[in-house]
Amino acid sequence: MNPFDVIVTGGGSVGLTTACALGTQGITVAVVEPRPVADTPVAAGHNPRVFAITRASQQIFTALGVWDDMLAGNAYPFRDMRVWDAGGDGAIHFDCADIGEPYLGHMIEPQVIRSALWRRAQSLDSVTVFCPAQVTDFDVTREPVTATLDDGSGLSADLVVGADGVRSPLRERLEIGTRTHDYRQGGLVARVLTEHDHQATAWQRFLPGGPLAFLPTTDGWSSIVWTLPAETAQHLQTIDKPAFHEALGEAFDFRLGRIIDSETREVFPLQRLHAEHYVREHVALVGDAAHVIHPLAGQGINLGLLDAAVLAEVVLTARQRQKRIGSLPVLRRYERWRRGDNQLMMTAMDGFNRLFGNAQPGLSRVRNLGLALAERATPAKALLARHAMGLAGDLPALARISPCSD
């Protein structure tokens, strides 16, 4: 057996976050990731799908030395944002100067932020990597656990923690339970090129399917989001460029012009997941193997980058006190921390899709009304947008923004 302090199953951006934040401390971390990654992104700039990163979790890639790299590799900073409903004329403006702040976020392809944070893994001896591997078998009924690799070899640890996905075989082994909704819509994701600038803006339009994002990223293009009903998503993804073209431009109410050339279309089936528990004795659940949920404000990256360093946060408090950092008393303090704002955020998503899809007149009035008085109401708006952009909060040490940070 190879001994380490912990073992973290998924070498995604929130298993690798989790593995950075506990290594650069000392804690000694296996991570086991069974796709090979590369140590720079392939063919940046042309992902279909961007994370929208929001300052909290700017200032977590800040802390543990990654977010100069993610800079470079291709992250664009957004300033303004603006929200309005096709069915009336309700509408709302973020601007990141009425706040005091140099931007709202950043929009950064999702290989950029894991090669990144690859590189920052294999940096830290305190890291080992096993890529490409799997675990074929777990034993957490004793202490320390143990993993048993597709190669023959053995881990042992006193913390496995859970980051392999919506899927997660750990969670899965363990029969830990999930509470899941299919939203019957697909999120059709591509980089289009419009006759306007997007003007550093991320643009949404609520549509009776399902919202419609273009998101900014570098040299004009925008990455869209567009939630709608499965089948029409993929119709949408088959037709020829030029049809595809006009009923985005359409969709979109022609805001930014229209679309003159896009590449290439994905679409992903949308649901709701929520682990029935986040730990065990000696396991623990982070991201999307603990819960997904609707992608219409882009904050499953950044619920699942909190869990990763509030659970770093809780590891660490318990070794300094010499605690067992796998036992279930120290590991219910992270599951406290983190499933009531996971709950929250994911009952507000849910709540904002069927508020939005639904073409009833008087919830359309409704709906106007509130983005009405949400755009008048400054002092409201700003504690929003403090909160979406993690400026405000419960929130854990890597990711509280210093003054001077800036």
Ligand SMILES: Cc1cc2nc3c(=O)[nH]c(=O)nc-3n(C[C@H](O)[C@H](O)[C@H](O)COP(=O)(O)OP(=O)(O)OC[C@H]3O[C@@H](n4cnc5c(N)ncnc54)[C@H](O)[C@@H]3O)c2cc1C
Contents of the next structure:
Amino acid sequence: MNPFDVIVTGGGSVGLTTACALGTQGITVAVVEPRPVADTPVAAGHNPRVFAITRASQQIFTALGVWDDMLAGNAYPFRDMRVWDAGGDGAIHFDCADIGEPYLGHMIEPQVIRSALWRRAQSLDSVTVFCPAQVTDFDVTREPVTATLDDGSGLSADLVVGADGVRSPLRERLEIGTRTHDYRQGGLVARVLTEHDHQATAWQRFLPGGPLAFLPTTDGWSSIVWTLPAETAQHLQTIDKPAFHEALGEAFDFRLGRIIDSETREVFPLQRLHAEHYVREHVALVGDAAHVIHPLAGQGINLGLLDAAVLAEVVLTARQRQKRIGSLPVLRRYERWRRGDNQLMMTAMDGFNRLFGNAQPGLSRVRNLGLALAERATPAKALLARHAMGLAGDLPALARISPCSD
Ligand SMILES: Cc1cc2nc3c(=O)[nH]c(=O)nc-3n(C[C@H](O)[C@H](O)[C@H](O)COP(=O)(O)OP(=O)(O)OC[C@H]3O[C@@H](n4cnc5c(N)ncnc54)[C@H](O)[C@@H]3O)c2cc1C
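Taking the form predicted on its own as the starting point, write out the structure of the form predicted in complex with the ligand.
Every chain and every other molecule in the complex is listed next, the one we just looked at coming first.
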């Protein structure tokens, strides 16, 4: 048996953040991941997906020493966000200057985030990455817990963290139930080049079938996330380029002019998932293993990174107080801290999706009035922006921004 304090199953962004947050504080961590980072299929600059990373997530990355690596990748700061409804003239505009911030967040490709964290984890003496490897057997009923890897080797630890994604084999093996909802929508993502400059602005138009976002990237292209009824998304993925450019330009009301070029269309099925429990004795779930939300506000990974930072804080505090880090009372503190916030974000995303996805004239008027009121109510708008940027709420120490962090 190879002894560790913590085993993390899943070396995606959330698992690696958990490992680095614990490892930088001297907790020994084993990360078990089947997919090497070098196997990530697309090179930087060609992934149709980018993640909108909040200031809180940026702060976590800064504290872990990986932010400069991400800036050197292709992290791109955006300063404005414009949201409007296709069914009326209601609109809201967030400008970083209005809230005294240099930007609202950064757009970063997933593989840039993952490879920066991967390198950091590899550089820490207290973190050992087992890859490519999978856990074939767990025993979490005894202390220490044990895990057998597919090469037959064994690991032991006080705590197992499930960061193994939406289909979490650990969650399933432990028969932790989930509440799920199939939106029957597809998220069509692609890289597109528009006639006019994206103006370092994140754009979102609400259409009856779902929202359409244009997210700015560093090379002048935009990454789109277009929520559509599932069959329409599949159809738009396969039509030829000119027809796709025309349909997309029209859906976006030609706000940035014509679509000149596009690359790499992919469709992701959209669902909501919430694990009934985040913790068991010796076990904690983080990131998509615990919760999956609608991507319309681009908050999924940001919530997972906060899970990682909170779990690390709870574990480190327990260790300082000489408590067992895998004990249920310790882990319940993590669940109490995160579950409510994640649920709130899920409910809000569902509400927006339903409210804006409904073409009824009465609702359309309410929506547009709501947007117009929010646009004029300056303090409420600033509060909304601070929440979306991860600057408000009960943040763990790792995510708190000090006055001189910029
Ligand atoms: C269309 C779309 C757009 C999105 N846009 C945004 C956005 O703008 N901003 C945002 O914040 N979020 C966004 N999200 C959400 C975001 O993609 C996820 O929340 C995030 O990637 C979850 O990270 P994770 O590390 O928890 O899971 P994953 O990234 O899924 O990582 C899980 C890891 O576990 C590994 N694994 C699998 N099986 C095993 C096993 N048996 N043992 C060990 N390891 C295993 C996998 O190989 C993987 O590396 C979007 C999602 C979609 C669908």
